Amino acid sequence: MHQLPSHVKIIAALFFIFVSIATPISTWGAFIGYLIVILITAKVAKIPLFTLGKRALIEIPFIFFAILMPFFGKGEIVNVGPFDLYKDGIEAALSIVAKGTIGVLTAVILSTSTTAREILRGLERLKLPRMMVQIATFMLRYVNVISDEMERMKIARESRGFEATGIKHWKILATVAASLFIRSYERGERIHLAMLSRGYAGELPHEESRHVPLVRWAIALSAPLVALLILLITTGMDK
C-alpha cells in the first residue's frame, strides 16, 4: 500500500468513494461490505484501528448536523419515542452519516499511506492545473519556515515585555502580521529567483518512473472493484 504510486491510489480512493455515493441508503448490506473492505485495507496498510478512528473524528460536526435533519422536513412523520421525526429527514441523515463515514475513512487511509508531497506529485500526474500544484507544493514546503519566523517574532516581543491583553494591542498585532507578510513575500521572491537560476521551469524534479506496472494498478483498484461488486450483488438481491 505504501509503495503504490500516489496517483494510482488517488484514483482508487475516488473510485471507491463514487461507488459508495452511488449506493442507495436502503442497501445497508452494501455499506457493511464497504466498511469491511476499508478495515481489511487498513490492516494490509498496517494502519492501527485507533489511528483510523482518531483521524476520522473530523466527521463529528457533520454528524451533529445530520442528527438535526430528522426534525426538519416534510412528508411522512414517524413517531420515535417522544419525538415526531420526518421519514425523509431520517433517510437523509443516515445517508450523510453512512456515506460520509466511508468517504472520511477512505481519505484517512489515503493520507496515512501517502505523504503530502506524494499526493501533490500524484495530482500533478493526474493533470491538475500546474499552478495550483505549485502553490500547494510551496505552501507545504515553507509553512514551517513561516511558522518559525512567527515564533521568533513572538519571542522578540515577549523579551521586550510585550503581552497582548486586550483590544488596545490589536494595532500592534496588526503591524506584526503586516511585517510577517512582507518578510514572507521577500523570502519567496529570493527563493523563486534562486530556483530560476538553477533551471526551474515550472515543475519540480522527480525520480519516479512514469510507467506503472499493471500489477500495481490491479492491487490499487482491487478495493473499489470489490465495492462495485458488492453494490451489484446487494442491488440485485433487493430486486
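Positions refer to the first chain, counted from 1. Note that the structure is a prediction, hence the values are computed from the model and not measured. In this text, the rigid core denotes the largest set of C-alpha atoms whose superposition between the two forms falls within 1.5 Å. First, how it differs from the form predicted in complex with its partner chain.
- For residue 149, a C-alpha deviation of 2 angstroms or more is recorded between the two forms after rigid-core alignment.
- The rigid-core alignment places the CA of residue 162 2 Å or more apart between the two forms.
- Positional change of residue 176 between the two forms reaches 2 Å or more at the C-alpha, relative to the superposed core.
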Contents of the next structure:
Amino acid sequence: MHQLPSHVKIIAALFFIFVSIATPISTWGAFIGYLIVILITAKVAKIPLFTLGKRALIEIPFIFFAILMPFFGKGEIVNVGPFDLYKDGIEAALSIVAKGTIGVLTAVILSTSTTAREILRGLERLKLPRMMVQIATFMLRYVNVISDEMERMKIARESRGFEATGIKHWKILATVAASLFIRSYERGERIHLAMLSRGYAGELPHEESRHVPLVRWAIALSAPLVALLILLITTGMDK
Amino acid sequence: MHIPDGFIDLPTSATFGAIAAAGIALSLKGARESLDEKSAPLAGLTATFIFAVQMLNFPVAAGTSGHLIGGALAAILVGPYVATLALSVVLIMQAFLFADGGLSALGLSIFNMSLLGVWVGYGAFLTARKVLPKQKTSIPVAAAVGAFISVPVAAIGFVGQYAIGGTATYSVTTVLAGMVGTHLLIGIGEAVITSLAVSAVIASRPDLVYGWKPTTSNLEIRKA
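Any chance you could show the form predicted in complex with its partner chain after that form predicted on its own?
Below is the entire complex, every chain and molecule, led by the chain shown above.
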C-alpha cells in the first residue's frame, strides 16, 4: 500500500469518493460495504484504527450541522423517542454524515500511507500545473520554518509580558501578521536569488517517471471497483 | 472548516471544479506577467505565510477567538493572481494532507475563497482606492473595505452552490441568512485585522504592497 505510486492512489481515492457520493442514502447497505472496504484498506496499509479515528475528528463541525437538520424542515414527521423529527431531514443528515465520513477516512488513508512529497509528485503526474506544484513544494519545505518564526515571535511577545486577551490587542497581532509577511517575503526573495545563482530557470529537476505496471493499477483500483460493485448490487436489490 | 464530500451533489461539484481549474489557469497566466521573473519561491512563501497566519489566533471575547482567512490581505500584498494561486495551493494541501475539506469538494472551496473572495475583495479594494484621496493613509481604509466584502462574498458563493446542488434539507433562505449573517461579523474582524496589517507593512516596506503604487517622482538631476 505504501509502495503504490502516488498518482495511482490519488485516482483510486477520488474514484472511491465519487462512487460513495453517487450512492443514494436509501441504499444504506452500500455504505456499510464502503466502510468495510475502508477498514480493510486501512488494515492492509497498516494504519492503526486509533490514528484513523483521531484524524477524522476534523469532521465534527459538520456533524453538528447535520444533527440539527432533522429538527427543521417540512413534510413527513416521524417520532423518535421524545422528539418529532422530519423524515427528509433524517435522511439528508445521515447522507451528509455517511458521505462526509467516507470522504474524510479515504483522505486520511491516502495522506497517512503517502508522504506529502509523494502526493505532490502524484498531483504533478496528474497534470497539476508545474507552477502550482512548485508553490506547494515550497510551502511544504518552509511551513515549519515560518511557523517556527511565528512561535519565536510569540515567545518574544510573552517574554515582554504581553498576553492577548481581547479586541484591544488586535493591533499588535496584526503587526505580527505584517512582520511575518515581510519576513516570509524576504525569505522568498533570498531563496529565489540563491536558486538563480545555482542555475534555476523556472523548473525544478525531475526524476524520470517510471512506467507503472498494470498490476499496481489493479491493486489500487480494486477498492473503488469493489465499491462500485457494492453500489450496483445494492441498487439492483432495491429494484 | 471546509465543505466535506457529499454535501453538494456530484454534477455541481464537477462543474465548479472545472470553473476553479479555469480560474487557476488564468491566474497562472496573469501571475507570469505580474511577477517579473518566474518566481515560484515568492508565491510559495506567500502560500506558506497564508497557511501560518491562519494559525494566528485573534481573541474576540469570553474565550472565543478567530483567525484571518487572508484572501483579501494576500491580494493587496502580492496581487490577485498570486493570491489566487497561493490560496488554492493552501486549500489543496489542506484537503490532501489534513483531510480538511472533501477532495471532491475542492473545486467548490477554491471557487468560493480563491476566486470569489480574492477577486471581489480586490475589486472592492480598487474601487475604494479610486474613491478615496490618493494618499498612503487611504490604502489601509481601502484594504478594510476589500477584506470586509471578501468574506460574505465567499459565503454567498457557498449558498449559491448549496442552492444548485445542496443535499441538506435546510431551505436556501435559512442557509443564506445564517451564512451571510455570521460572515458579515467575521468580515468585520477580517476588515479590521487586514487593515491594521496592511498599514503595518506599508509603514516598513511600502514597496511590498502590490495595491499601493506610490506616485514616485522620477530621479531629477539638477545642474549645479
